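Take a look at this single chain in structure tokens; it is the form predicted alone.
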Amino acid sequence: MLTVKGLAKRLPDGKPLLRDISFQVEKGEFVAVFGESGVGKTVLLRCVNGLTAPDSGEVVINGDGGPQRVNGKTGKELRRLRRRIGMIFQGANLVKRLSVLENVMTGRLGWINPSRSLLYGFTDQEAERALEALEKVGVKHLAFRRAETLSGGEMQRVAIARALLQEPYLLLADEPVASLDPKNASAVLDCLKPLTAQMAIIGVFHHLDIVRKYCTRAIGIRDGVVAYDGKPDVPRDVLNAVYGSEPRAWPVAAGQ
């Protein structure tokens, strides 16, 4: 599904951020990426979906036929690959003046001719598929509300529905519940976990209880390399090593 091999990325000042990141992810996995703030977790996800170009190494996706390298692609080639890689951001990134349904339908933009999206909009069939995606995440009743009227948890579920409309085989989630209270965080994660039946999910998380409950695997990053790749019940000594010292209060619940 996904192979990352020898990926490296420097900061604008030339300082190494990611030095040699390598791992593989298969369909059905829900992988948590963890590590100190500023270690490069978000940059890693952006390299995977082609939003950021690594300085060296490879990102290879294998979902539509044979393996296809993401880095090095531009224009139509990159657009074609990226439409199969869903992305959920911490802030949901909805267009707040649009309705929930319209926001979800933007998930099809990578599949249609740009001129059609500008001149003719979306079809009734695409709208129906968007409603089905909203129903999957439990917010179909909000379809005709303006996005700006939603709560944080509702926005994130709409963002998941939008990603589902891309028909991705890989879903990236960059701290999707970091700003949510425990109840809404659980609602969002309960929507994400079943999706592994049809795709692989890689998420950035900071709460150990979330990793243990929802994820099938955890990857810890330290000093630009993979310092841990194993079971989601991360041992205390590994946490100490990844974070450089014993965390005085390793977070155990979102919002606490």
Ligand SMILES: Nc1ncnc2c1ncn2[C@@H]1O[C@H](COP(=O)(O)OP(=O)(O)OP(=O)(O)O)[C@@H](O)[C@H]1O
Second form
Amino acid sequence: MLTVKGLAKRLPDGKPLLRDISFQVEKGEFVAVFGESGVGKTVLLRCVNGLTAPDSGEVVINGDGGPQRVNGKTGKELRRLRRRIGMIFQGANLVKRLSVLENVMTGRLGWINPSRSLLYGFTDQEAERALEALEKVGVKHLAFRRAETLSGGEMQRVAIARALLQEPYLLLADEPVASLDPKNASAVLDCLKPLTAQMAIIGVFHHLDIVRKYCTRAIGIRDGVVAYDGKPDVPRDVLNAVYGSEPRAWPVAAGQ
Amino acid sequence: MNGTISLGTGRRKAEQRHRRYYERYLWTGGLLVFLFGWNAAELGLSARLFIEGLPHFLALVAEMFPPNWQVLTGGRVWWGILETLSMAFMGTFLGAAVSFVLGILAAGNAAPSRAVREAVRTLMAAERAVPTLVIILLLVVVVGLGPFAGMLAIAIGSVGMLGKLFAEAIENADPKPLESLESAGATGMQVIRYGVLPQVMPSFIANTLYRFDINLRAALFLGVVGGGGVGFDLHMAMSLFRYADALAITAVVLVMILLAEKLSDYLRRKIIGQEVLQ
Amino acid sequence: MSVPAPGAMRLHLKKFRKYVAPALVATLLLWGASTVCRVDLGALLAGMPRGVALFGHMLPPRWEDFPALAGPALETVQIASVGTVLGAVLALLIALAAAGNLSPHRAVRELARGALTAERALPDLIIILFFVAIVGLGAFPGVMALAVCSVGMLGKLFADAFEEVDPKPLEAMAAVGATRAQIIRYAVLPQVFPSLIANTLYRFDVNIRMSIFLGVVGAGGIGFNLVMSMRLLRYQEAFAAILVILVLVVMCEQLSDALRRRVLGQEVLR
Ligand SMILES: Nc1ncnc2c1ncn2[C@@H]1O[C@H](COP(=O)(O)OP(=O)(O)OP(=O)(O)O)[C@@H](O)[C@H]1O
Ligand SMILES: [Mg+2]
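The form predicted in complex with this ligand, contrasted with the form predicted alone above:
Below: every chain and molecule of the assembly, starting with the one above.
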């Protein structure tokens, strides 16, 4: 499904951030990415869907049209790839002045006829799908509220619904439950988990208990390379190595 | 069982709401487009007119070139420029002076009485509603054609806006220094002079300079309706089909406007910069 | 009498530079300007009775003229509104090219910004006269002139609004595979909509006044009736026209104010 090979990315000031990242993810997997704040987890996810161009290495997606390289593609080809890669941003990134329903329906933008979407908006079918997705993440009652009136957790769930409307085969989730209370967090994860039947999910998580309970695999990043790639039950010494020596960085018991 | 049923109707309701939402959106958009088209048709606008005008446009532009710099040698145009500048300068100055007094009388915290304040406010609001065209047409009857009428029109036309802005600035002045002056036994006039004015002068000057930019452009218009100045020469050149003359005059006018704006910008920065430093 | 201390001297000099010299210059300029303007208090005083008499001649307004003025008044509003809408649409397109975050290319952006600045520098009178010269008399040149006059200001305000949008939703739209046009439609326009509408309404206020002036140069509307009545010394007719103009201006201002408050009010509620 996804192959990342030798990915490297420097910061604008020339400092290397990601140096050599390689891994492979298949459908059905729920991969947790972890690592210190600022280690480049967000940058990695952005390289996967082409929002950020890596300096070297390659990202290959094997979706509906055979294996395709993401980096190097532009314009229409890139859009075609992206429309089936869902992305849940760290801050949800909703369009604040649109209604929740409209925000969710924008997940269809890559699919529908561009000139139609410019004038009229969306059809009833799309509205129906959006409502279904909202129901799945448990916020259907908010459908007609303006996105700016939602709480952070609600926004995050709307962003998940938006990604679901893309019918993704790969879902990138950048700390999707970071702003949710434990109950809501497990509710969201409970609805993400079954999706692995149709797709691969890569999520950034900071809670070991979440990773243990939901994920099928964990990838730890340190100093720009993959420092751990294996079972979600990450051994403590690995944690200490990935997060440096301060154990406070890994909120093991947090949330429960 | 019950649960699924209620969920189903809930979804139908939501879908209906979605449809209503978009119907409203379509109706509003359609109505606006219709209104626009209807008004445009009523005015006799059409794409045909536009296309037919195009060759005409090109011919006219061609006729403008080369600009006839000869018109600038006679001194007429330069005198017009001087008149326009004088009208704008003197008019702005006079208007600002009157606004200064009216602004104090109209500010809630400086006016001698409520009645005065309301009267002045109403007067200024009324002035703002009167287009400058009406003012100049009346003034021409009173003082005759020429730059004097234009200057007066600019002065009167500035009072509404400047007075209102000045009054607002005074009302927004920090009351604490005023209280301390009052407690030191200052009279009302003294409080205004030493407590209020230092606070509001920068904004007053900035607004006056800003108004000067507006008035310079307005002074061009006044030339057309008998207010004198280079606007008249421009209008004449255009109506007598002397397009090459018109282009030369336009060039000079443009330079005048740009220089004047630069100057007012410089003054604004210099004067207000000083005030801020103090 | 001793020579003042150097410090005091400097103080005097500073005072001179700061207050006396500018005051001197201003006085000179005012004297010059008043000479050029032929300021004549005598003429003003002599004209006062004429002004009073003018009001006498104007009263009462010719009531039977009002129905005939309705047409030109409507035309004035139509010219202003159609011109404003045309100008706003044009400004929107140019602003998309002029906004740094949406422009397809740096060069395009500089070009669009330059065009907008040039239009703002160009006096409106020149644009109006130009269009009257091209198209001839009637409402058409008026509409075109107002549209062009509005483009510079609206285009700049729109472009500034575009540049201030929150970039995150744009990125989210790009991530779902939206085209540039779709991103503008669904992530940019919703963010700037209130400011676009408010600025356009403000420009409509300006254009109503300009539309009244348009009649003077033969570009249609009620200004023509007013100027004609004044030239023909038909003061009662003129007064009727003035009354209609005042009502028009105030009504349009109230309307656009109310609409603006509605559009912006939604913002405050949030
Ligand atoms: N566009 C950019 N310009 C400059 N620096 C950047 C840019 N994007 C990211 N960085 C830097 O790259 C580093 C990694 O950023 P990234 O957002 O990937 O961290 P992260 O691992 O996701 O951290 P967190 O857990 O806090 O979200 C940070 O130091 C950040 O400041
Ligand atoms: Mg991050």
